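The form predicted on its own is given below as one chain in structure tokens.
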Amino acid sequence: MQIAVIGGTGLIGSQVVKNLIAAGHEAVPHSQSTGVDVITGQGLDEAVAGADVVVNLTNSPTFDEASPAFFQTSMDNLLAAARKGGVGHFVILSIVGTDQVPELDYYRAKALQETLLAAGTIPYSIVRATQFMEFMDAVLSWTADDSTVRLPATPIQPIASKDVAAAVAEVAAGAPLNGIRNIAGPEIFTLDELGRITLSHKGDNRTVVTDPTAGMFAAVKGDVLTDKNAHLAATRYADWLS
């Protein structure tokens, strides 16, 4: 099977390409570094020509109010190129609970991306993942100073990027879902608890202060970023840290 992986040189994309090739597919990574630009449309027709499947793993450069425009333009361009190229399956990676947090610009943007895909004519699959373990350092940095890290007690279910890539590759190689598959890590933590575990492992003596107003995840109400009924990955957070 010939699979075009747009955004195929990033954290998830590079692993998806590796997994697909190992499974015997012809997976080709495309990104700005290979001359493909999802905003201008440069190189898109050539990238998807002859592909059975397109996997779109591109991401907005910002998480702010500019992110909806990125997904609107990029999906319009990619879907047009995929239709022109006769692509039979279009896959995107989204976020568990993305339609439950309209207060966050980025989550609203990802919900828009899902809507654009589902409204089109190409058979599709949406893989929604919980928060990546690899992003925990960035989350800590958002609300940190020399002595403290302020985090809300938002429930999250972290998943390793390798497990996300494996799930995306599996879906891409299968029949279109024409729907959503949720994937998640095997454990649920509150974000402040996960912060304490992470700092302790690193030997970082800063104190984690539970603050319901701190950082991006303060806008999240309840446990919408977790899913006990999702397809659960194997990697536990302590094992990933080690």
Ligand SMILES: NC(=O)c1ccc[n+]([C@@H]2O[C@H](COP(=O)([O-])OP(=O)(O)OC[C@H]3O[C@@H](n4cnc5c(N)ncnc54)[C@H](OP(=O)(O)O)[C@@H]3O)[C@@H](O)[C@H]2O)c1
Second form
Amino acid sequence: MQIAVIGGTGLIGSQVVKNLIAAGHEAVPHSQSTGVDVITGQGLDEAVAGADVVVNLTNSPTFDEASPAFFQTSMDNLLAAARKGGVGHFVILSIVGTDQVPELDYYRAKALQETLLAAGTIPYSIVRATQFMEFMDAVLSWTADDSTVRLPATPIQPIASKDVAAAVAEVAAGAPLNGIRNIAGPEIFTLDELGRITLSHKGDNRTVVTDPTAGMFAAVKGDVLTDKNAHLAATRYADWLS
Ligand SMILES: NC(=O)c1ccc[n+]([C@@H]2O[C@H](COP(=O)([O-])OP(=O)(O)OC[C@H]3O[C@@H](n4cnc5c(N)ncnc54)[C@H](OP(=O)(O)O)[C@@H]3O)[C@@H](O)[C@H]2O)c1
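Given the form predicted on its own, state the structure of the form predicted in complex with the ligand.
Full assembly next; the chain just shown is listed first.
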């Protein structure tokens, strides 16, 4: 199959391209660095021309109040190009529980991205993943000072990016789900516990202070970012760390 991977140079996109090529597909990465811009529309028609499937793995440059506009404009442009090109399957990567955290701009933005896709005319698949293990360093940096890292006890089910990429590639090569598939890591931690495990592994002596008001994940209520019934990936956090 011919598969256009938009955002195909990013953390997930680059691995999805490799997996699809290894499975015998003709997968082509597109992004700003290859001259394709989902916001201005530059190069989009050419990128999706002839593609059976479009996989959109672009990401907003910020997680703040600008992120809904990024996903609105990028999806408007991509869906228009895909319709014009006669694309038969459009895949996006979203977040488990994204519609349950409307207090967060970025989660609202991802829910909007899902709505735009589902409301269109192109057969589609939405893969929702839990937080990437690769994302932990950024999460720790948001609320760290020289001696402490403040984190809420939010339940998190981290997944390795390679497992996400494998799942996205499998969905992209299959029949459109016209729905959502949840994928998640094999273990559930609280975020403060995950912070302690991560710092200890790095030999970082800072103390993790449990603080229900600290950082972006403080806005999350209950265990909406986890899903015991998701397709569970194999990689455990301790194995990924080492
Ligand atoms: N972080 C998490 O835990 C998590 C969990 C679930 C789902 N997700 C979703 O996973 C998806 C992929 O994330 P990622 O970490 O792989 O992202 P990433 O590494 O930041 O890669 C983003 C990609 O988007 C491209 N891009 C950005 N702006 C663009 C534009 N205006 N036009 C064309 N291409 C553009 C980048 O290309 P250039 O480098 O060339 O600009 C890059 O290829 C995101 O949609 C995110 O919401 C993330």
